[in-house]
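A single chain, nothing else alongside it, follows as structure tokens in the form predicted on its own.
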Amino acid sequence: MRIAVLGTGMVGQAVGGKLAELGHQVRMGSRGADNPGALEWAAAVGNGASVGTFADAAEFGEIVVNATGGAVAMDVLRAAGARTLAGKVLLDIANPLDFGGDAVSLSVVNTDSLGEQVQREFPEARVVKGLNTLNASVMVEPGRVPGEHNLFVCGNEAEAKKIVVELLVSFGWAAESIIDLGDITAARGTEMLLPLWLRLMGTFGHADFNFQVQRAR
């Protein structure tokens, strides 16, 4: 497939080079089509890879990714346009992070979360909010860390649900280890977790590790 990634950071060039890997079309966008990072990603990954803008690589993909930063998520989808976004899924991996306190909070939390705001403002893309509440390299990597753990997705489309769980399953991970926690105003609950993600990770002192539910059977 030809999917676009939006956003050159850590997320963005782990989940946009395991998708190159399993030999899919990767463009990755960002504000300006000579992004230092972008064209060096490209040229590791090879084959497949290739750079533009947000609205660019939008254009260009069959499904995209959201990898920005929460604080920029919108911008950057404004940019890539929403007519170019329209009929698509879209991928949500932001979390509306603030790091402007003493503690680590969120920018928006409680009735409404990022993953709802991006569904309302682009009502035609199909939004699924998926794969925010773990680490870049886990995203891609499940056996990083070992035995069963999980992931969650969550939006108003099946459809589009079903999509992101076939792709998630392509990175490695187990099917009955995705848990569908249904519309999208479940991305409060994911979005929540990040603080205490945040915690752990300062504990471990590593980032190797994710969410297990343990359930009766």
Given for the second form:
Protein chains: 2
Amino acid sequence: MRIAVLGTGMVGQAVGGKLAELGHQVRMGSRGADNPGALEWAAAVGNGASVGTFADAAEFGEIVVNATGGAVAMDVLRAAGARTLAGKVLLDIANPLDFGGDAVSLSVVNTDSLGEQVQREFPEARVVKGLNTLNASVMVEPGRVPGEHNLFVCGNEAEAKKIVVELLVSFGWAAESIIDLGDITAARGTEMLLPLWLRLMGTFGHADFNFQVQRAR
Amino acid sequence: MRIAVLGTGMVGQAVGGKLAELGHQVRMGSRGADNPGALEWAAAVGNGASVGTFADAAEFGEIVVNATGGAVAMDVLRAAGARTLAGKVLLDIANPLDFGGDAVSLSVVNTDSLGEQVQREFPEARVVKGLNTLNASVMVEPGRVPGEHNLFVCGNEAEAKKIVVELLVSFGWAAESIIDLGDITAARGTEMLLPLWLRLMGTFGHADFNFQVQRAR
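Alt. form predicted in complex with a further copy of the same chain, vs. the form predicted on its own above:
Let's see the whole complex now, leading with the same chain.
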């Protein structure tokens, strides 16, 4: 499958690399087509991995992964283009983290979420929020964390979530570990998990952890 | 030990009942000393459980449990009185849930929390935020949820957290399942877990679940 990964940071590199390893054609999008980090990534990954602008990558991909930092996510998706995103599954991994204050906070929160903002501004994109509640290295290698643990997905379209779940299963996640929270408004809950996640990272001194929802059946 | 439980709802009844069952002298506080729910609770619990106003109960307790709804928490603690709360461990279970909008939201969030508000307004109380990330029935009977799962505590004073942890262990929680997140600002993270918790309750159709943080050691 042809997949666009928007963003050249740790999340983009990890997810893009895994997708290429699994045999997908991956194009990493960045502001300029000559982004050194993206070029280095593509050379290291091989397997036909390529680079381009946000618009190039989004045009190329049948699926688009938003792996940008939350502060720039909307601008990046505008650069990708509403017409280009229309009809495509858009996996939104970004969290609207604001590092400007005394403590990290969320720039959208509580009565709205970045996931909802993306779906509202790009109504024809098939937005699925997912993978935003854990570290990049665990996203693509769930076995880094012992035991069973969960992923959360949400979005307005069942078929789009099914496509994302299949990708996540190909990453090594058990299908039954992926909890479908319903429509995109559930992105409020998963984005609001970040302050606790950040605190736990500080407490443990590493990011190789994830949440498991234990429950009576 | 003499323990005050402020609030007559499900959380107050469950925690107060468990404390009485464990042999503590428990006084449930409510706005009026003749609250029918509190009187019924005391009669059902026996073991010397008593009722009183918020001020009566807080005066009686060596430890004070804030089991009110978040919307009234500050008013209730003001009724209990700053001088009465001074020097006492105050276990704050309340979440600042706002049921007024289209969806449940938090009335304090992101750059502040109810736990911090309580500690700021009652600087001499030894505030510990805890038990606010799970259902009342699971608080006092962790075995309702299978497997290992966690509690989170935070607060500015180590000795106060130690006293709370000992109480929680007496409820049946394993000491190693209780994660100390540090100072009271971590209440932001645990209170912000509520939107995801509520969504999971809707997804599962019940509240017998809890979070386990799986981690590499």
